[in-house]
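Starting off, we have a lone chain in the form predicted on its own, written out as structure tokens.
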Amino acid sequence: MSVTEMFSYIQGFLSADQDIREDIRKVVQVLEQTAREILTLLQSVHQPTGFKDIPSKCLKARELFCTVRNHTGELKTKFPAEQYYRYHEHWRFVLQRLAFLAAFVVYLETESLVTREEVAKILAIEVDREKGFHLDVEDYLAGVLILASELSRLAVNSVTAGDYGRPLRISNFINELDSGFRLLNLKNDPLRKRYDGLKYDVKKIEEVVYDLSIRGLAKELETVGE
């Protein structure tokens, strides 16, 4: 093979790779748009009247996840399954965002932590990397950490809306989450930095709970619970 033939072959390889990346980008852009729609819908729970509509908002969000599943199904066809991590950078951010949104919906519905398997099911992707397009464990964890930040904001807005019990439940949930993350030896630098933010979320929620205690509202709730 001559030098010219060699570089012509390389150019063919590069062109094919660029075509794959362009096809992936087009699908990811649509996924990002749907993710923004779901986020806009769920963000309305932070409004004073938003707590009353949580069930209906979660239902609408789940309907939008049907669109997400269509697009993840299309995305799977755009690259060879064994080359998942070659192109992972293109969908990593939106997948983390969708993992967060799925976790937020499940939390609003049940006040529990969604499992990685549940998120994968909601997104219609795999859990095991051997099966191709899957939810990487670090993308799942990043989504959970975004959830923690969102819940710290929800705790503050709950007080504004007159829902004094919710911050206490959020506090218990976030503390359990923090304990869980402490068990992990995180090597991923971006994930470690995001985990560092969890400490501020815990502190922010503790301040809300402390304020409720000072005002005697937390004690009133305990009395009612008894």
Second form
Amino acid sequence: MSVTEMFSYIQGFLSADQDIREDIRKVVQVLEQTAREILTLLQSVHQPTGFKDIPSKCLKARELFCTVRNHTGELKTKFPAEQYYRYHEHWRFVLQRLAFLAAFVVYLETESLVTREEVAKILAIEVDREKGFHLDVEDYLAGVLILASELSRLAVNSVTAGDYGRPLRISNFINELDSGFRLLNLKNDPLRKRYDGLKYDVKKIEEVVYDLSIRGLAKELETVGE
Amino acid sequence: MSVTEMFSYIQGFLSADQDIREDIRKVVQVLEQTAREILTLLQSVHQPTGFKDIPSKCLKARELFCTVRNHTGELKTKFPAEQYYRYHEHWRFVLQRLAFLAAFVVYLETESLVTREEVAKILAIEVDREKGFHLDVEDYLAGVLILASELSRLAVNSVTAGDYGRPLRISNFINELDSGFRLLNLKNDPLRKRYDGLKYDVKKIEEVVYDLSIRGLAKELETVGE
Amino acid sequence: MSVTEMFSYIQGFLSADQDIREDIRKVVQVLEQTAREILTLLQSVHQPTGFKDIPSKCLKARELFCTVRNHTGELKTKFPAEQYYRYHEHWRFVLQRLAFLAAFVVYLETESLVTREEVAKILAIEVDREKGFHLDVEDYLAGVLILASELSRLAVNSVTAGDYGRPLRISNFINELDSGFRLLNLKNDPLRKRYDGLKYDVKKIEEVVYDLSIRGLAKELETVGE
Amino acid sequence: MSVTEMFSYIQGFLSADQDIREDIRKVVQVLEQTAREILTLLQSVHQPTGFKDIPSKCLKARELFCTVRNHTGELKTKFPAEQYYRYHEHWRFVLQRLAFLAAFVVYLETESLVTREEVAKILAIEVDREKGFHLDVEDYLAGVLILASELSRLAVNSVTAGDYGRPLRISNFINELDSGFRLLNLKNDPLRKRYDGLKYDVKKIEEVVYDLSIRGLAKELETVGE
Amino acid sequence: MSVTEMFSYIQGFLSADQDIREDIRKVVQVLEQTAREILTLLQSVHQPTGFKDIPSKCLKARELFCTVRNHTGELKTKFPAEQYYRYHEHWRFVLQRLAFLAAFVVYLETESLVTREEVAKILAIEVDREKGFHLDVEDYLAGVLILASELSRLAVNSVTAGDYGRPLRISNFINELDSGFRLLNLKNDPLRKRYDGLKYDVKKIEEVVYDLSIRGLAKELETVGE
Amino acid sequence: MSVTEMFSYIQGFLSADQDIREDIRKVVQVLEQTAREILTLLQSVHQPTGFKDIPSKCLKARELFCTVRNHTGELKTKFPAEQYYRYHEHWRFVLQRLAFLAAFVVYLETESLVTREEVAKILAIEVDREKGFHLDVEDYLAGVLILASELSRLAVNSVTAGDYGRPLRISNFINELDSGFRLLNLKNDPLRKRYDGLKYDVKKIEEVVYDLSIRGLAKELETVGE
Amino acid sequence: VGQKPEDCMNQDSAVIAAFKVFQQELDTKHDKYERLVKSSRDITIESKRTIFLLHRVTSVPDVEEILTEADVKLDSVRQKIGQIAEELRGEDLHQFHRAITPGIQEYVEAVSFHHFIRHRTLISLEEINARLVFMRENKAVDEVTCPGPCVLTFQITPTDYLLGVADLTGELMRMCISSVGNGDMDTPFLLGGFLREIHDGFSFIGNTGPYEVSKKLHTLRQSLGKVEDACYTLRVRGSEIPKHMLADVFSSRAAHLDPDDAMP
Amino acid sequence: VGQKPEDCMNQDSAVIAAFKVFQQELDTKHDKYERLVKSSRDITIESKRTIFLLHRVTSVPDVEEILTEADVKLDSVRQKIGQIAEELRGEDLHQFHRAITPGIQEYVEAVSFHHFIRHRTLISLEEINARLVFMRENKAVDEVTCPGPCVLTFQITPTDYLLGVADLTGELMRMCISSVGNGDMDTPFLLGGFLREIHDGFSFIGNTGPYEVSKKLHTLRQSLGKVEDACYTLRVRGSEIPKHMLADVFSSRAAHLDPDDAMP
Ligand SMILES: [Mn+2]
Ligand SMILES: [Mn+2]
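With the form predicted on its own already on screen, would you show the form predicted in complex with its partner chain?
Below: every chain and molecule of the assembly, starting with the one above.
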């Protein structure tokens, strides 16, 4: 093979790679659009009036996740399955947002932590790398950390809306989460930074609970806490 | 045409361009000076005593905008209209500040969001690019985002000044703004960065409302929230 | 108009802009591809065997410029003519490369400096900004400076290929160019930096002429110099 | 004069200059040492126990300023007076620190803004450039801006130490400072950057006042604010 | 004096400074223009035909230096004499170029090194800082180093032009210069960097002399070398 | 030990360290001065007249090395012997220059490569780290590489001076050196860069030998080369 | 000219012989450097994991258990430092300092964090170095110089100590925020005071230290700010406790609050 | 609020159980990454030493001997790449790519240099990858999936290949200058042509490749310039040979100069 042929060959490879990236980018843009719609929908729970119809919002969000599944389905077809990490950067961000949104819906529905398996199912992707397009554990964790910060905001706003029980339940939930994260040895990467933020979420919620407690608004506390 | 002649001819071009830039810079400096005066005027609303005479401050600001209109009028004459984007960088910064100031005055007067048309009118420039020196949509949005951060500060200071109703109204206003921005698909540019700051303003204001609410200082809330 | 309506309307603006940029990027990519093909073609004159068939290479390059003209023709249709400078950054780089390639072809054909008019014609674009998609004077100059550095390389390689006359002609050409540039009052910008490189090209070619001259290989020199 | 003689003569110049710089560096080092001692002394006001004996700390700082005056006195003798700006970079940094420290002492003593004249007096240098080693206006301003950020920290820590009145006074002081700075037309230089930080200090202090005010801990506020 | 008054007063200082800088910039621009004209004039000695009428070129350059003297005269009036180093950066670059041009003219006229006194006289400025606007010794040296690199180019081109004696004389001149510089103890500054370039000029000229010598074209050498 | 005591202790260490560095810097400056004198002395061999009295120049250089030995003797006393590499950067540069100068003297005297042991002896320092202030092997090698580049210059200038035998001897010497260096595995560090320069020195000398050879000026070559 | 290849064949020339020695010397040094880099990376990772482990103390009841576990981990780090000491036996530490400094700084960070949690004081450089003394089986080769079991020490430099302590402040800040989140009312104030002492120490040193120290000052100042803010918040909200609830709150959640330290 | 410590003790909660799994997963990945970084460093060093060895060909008579020695060294590098392949068995190469890319690029540089010296052509990516096939003793564990001796391959990515080749040009330039210094008259022209081909190849790819490639283009262009200058000098001085000496010179030092290639 001559030098020219060699470079043509490589150039062919590079073009193919760029085409793949272009295709991925397009699907990811659509995914981001849908993610933004789900977010707007769920954000309304922070409004004083928003607390009333959480179940109906969750239902609507669940519907939008159907669309998400269509897109993730399309995304998988855009590149060879075993090269997931080659293109990871393209969808990492949106996948974290979607993991968060799935976790948020599940929390609003059941006040429990979504598992990695559940998120994968909601997004119609895999848990194990070997089985295909999957949810990286760090992306799942990042999504969970976004949830924590959303819940600290929810704790504040639920007090404004007159719901004094929710902060206490959020507090318990987030404390368990915090215990979980303490088990991890993180590198100095974006996930670590996000995890540092969790401490502030825990702190904020603790302050809300404190405010309720000194005003005698948290009578449930003792019972729940035990 | 000899090489020398051609280069002499080209030098003519370059000089003309440099002269235009020099002229623009001078007008922009004067605009910045006036913008700073309006800012100083409006900033005083953050003072405890400042809440009393907001209307008179707005009137004075409106007068200073007359001067602004003179300067923008002059600015337009400094370069061929169709080369707006060639020199955009020179006035982009001050135009965003002026858009903010216009938005601030309008908010203080009517507690509503200034439209792009209104800003353009206050600055005596156009909305449509085709019609002449105009307000770029990104610059308008940048101005609105500066307003959001000013309002989060105002919410804090109005509590200090004993005005407990204003934070709630600001909260509603900023939530609407936030929903609006969520409709936009922003690129990864300075505007996007500024927009990322909006969520901190939203959160700050929510916390002010929370503080009022848990202390029973926000009786209006129930009514407003419905 | 409600805030939501206004933001929807604004999103229309932003999408339109993003679509335009996407369209431009695609055409520019194709232009870059063609430019690279012309470059590969013309670069072969540096090969020892390349000096023989310069004319046929120029012919082939001229043909490729037809394709370029198709692309520039398409490019013009992608955005409103008066917003040239809004999107300038997208095509600035490739336009400078194309100006260089046009200048290189013309030099190889006639050993003279291409004028801005000629470059514009080869690329099927305008010289005057007012008339449509044009060749900015700075971009033309950048292209000419790339030519200078290519010619200093050519002077060296033509000696290697046994052509002792060419360096002398290149030397005269580049000296004229240097005088031309010295008429310009350049700002402290990328063009100025590039121009600072010109003196190294001048020196390099002078040393080639010196090497030939001291070995008596530059008999033409005396005649030319007079 | 032969070339050698001339260069020997020039070497005399260069040596003299290098000696001056060496001398200046030594005095500046000592000045920095003393400045650090004053800083360590004054920083202890942030300790919960530190608020008690501010007066005695100010006294001690005043004593250390005697040492400073000795050093500045020495510094002046190290170079010809009219070459102040030739060597400015050497002491610029420490002079800004000292201006800050002087401003801090004066603030702690009288809660008022030190004037440039006072700083000059404390450092035993001049205000007017014509009269000798002086305090450049930009260096004075830099020192004042460092004070602002120190005071925002002090506001926080005085609350921790149980002093609820101080933040309100600091707030008024810093607002006045902010208005003052808004009168200035700063270039895009380090001072401008520092000034951009002032608005964060203002905001921080406003939030402290807010926290006190909403909890009814700021009774003085009403009186002061009128 | 209130804070506001003080800051107004300070703004006066800042404006005055900015005005001075603006004035200086304008004069310096004109100086640069004239310097470029002198350079174009003197550059032509590198042309094969340029060696003939060096004297007439020097005369013309001397005339242009009259214009330079007018500008330097104007420059001096733009700022207080004792603040030379405050604004030094503005004219440092052009002054070095002018020192080089003066040194080049003098070399072409007499083949000797211009002294600092002569340069100062040609530019109608002072040698001693105490006497007014002066030529800093570092700027003089920078100009001399630019000359060295110009002469290495001249050595090359004089051979091309058939003048075999000049390189030998340049070689002696530059060796003397090199010895001179070796007497200096330079700091690690831009001047030191430029000086490091001198050894390349020395080497280049030695190689020219070598080329002449090995070809028996340097008969004068023996006599000169003794 | 309290925190304050701990920091005082560390500060004590840092001050001591700085004092040591200051002391070292002073001695190194004097060493550099002497090195420059030796260089000026030896540089004169490049002059056409310089070839005559090489022995006397070597003698003078040897005398100056006495002074060097005094300084190195002083240098050793300035820091604890086992902390050589802690302060290495301070004298690394001058030690390489001195190694070069020693190598140059020895070459001029005997046309052989100075050994590391000899250099150490000339500078009155050690070869083995364990024995005290020593000559790092990389510094020795750097010095040898400076010699190579000096010799390539000498080859050129000896032809100019009419000495046609020396280039051939230099060629043999440098080729052996080159073979030696090829045995080393260098890191991507300054030494590697310098070593890359050796190839150009070898090339330059080869060109001189070639020039002599094609002109029949290198009759000795055959004999010497065998 | 054509003979060069032959010249170079002169493999037994003095020059070639000398360069063979240099080759070996340089390769040996380079290999050693590389081994040290690897050890340093191992030390960094293990120290970081120890720090993560130590952060768990704010959320578990048995602090002692974690401290012991961390000490075991640190022991294994010390073993690795022992390997470095072995590698550097008879060498000039500073020649290889760049290879090991990241790991050593991280160890300082971990060990000083451990020490703070146990003793609430700043570990001194001496205390750290005192634990870096290693007993080694003697190799037959240097039996002469060192009879019996050989003692090997590793001396951390003051600068590495300083840089490790600078990083420690980040961990202390994290611990402080966690404490607030866990309803611990006195640790934040304690940490605030300690961090302020370290901050004042660094500003006392100022720019006389090495450049790397100055670079970390900004982060240090930010950490201090976060801790001071946390203390401020605790104090402000503590001011609001309604009189009738005071007893309750104190008994239920701030029982161990030290009035001397916490109340101004 | 005070109960939190107890909550956290709920060590057998589902959440805690899940996080224990995550902990193990993350630590395993991190450890693997670290082992790969170490392998990559080893590969880099050994490849660099091979390159140094190969440069000796311009000054010794027996090129073959050096080539063989270099091949032995490269074999040991390949063994190390085999270890990496083992480590990555069943993994996604790109997940750990950043850990190994420096070493792999250096190997490409070394192996393509070796190939050029022997064959005077550019080694293809296929040829490189063809030598990265390893036989492995089977572990009992995956006997099912891979019966008999298991074949393990490592696929260098086109980008790493490209980056290695870009670095190769620097070595070719060094070789060219050395050749001139050693009086070799045809290698420089050969190298000039080869380097020009590679240069044209890279400019054909232009900015469509990854950013790291574009970054190396400047150096590549400089190397080409140096080689072209060297060829130019050889040609210019060759033009000066006095007629009467021509025969001598040709016989003594340029005997193997190929007139077709060298004369225009
Ligand atoms: Mn850390
Ligand atoms: Mn390499």
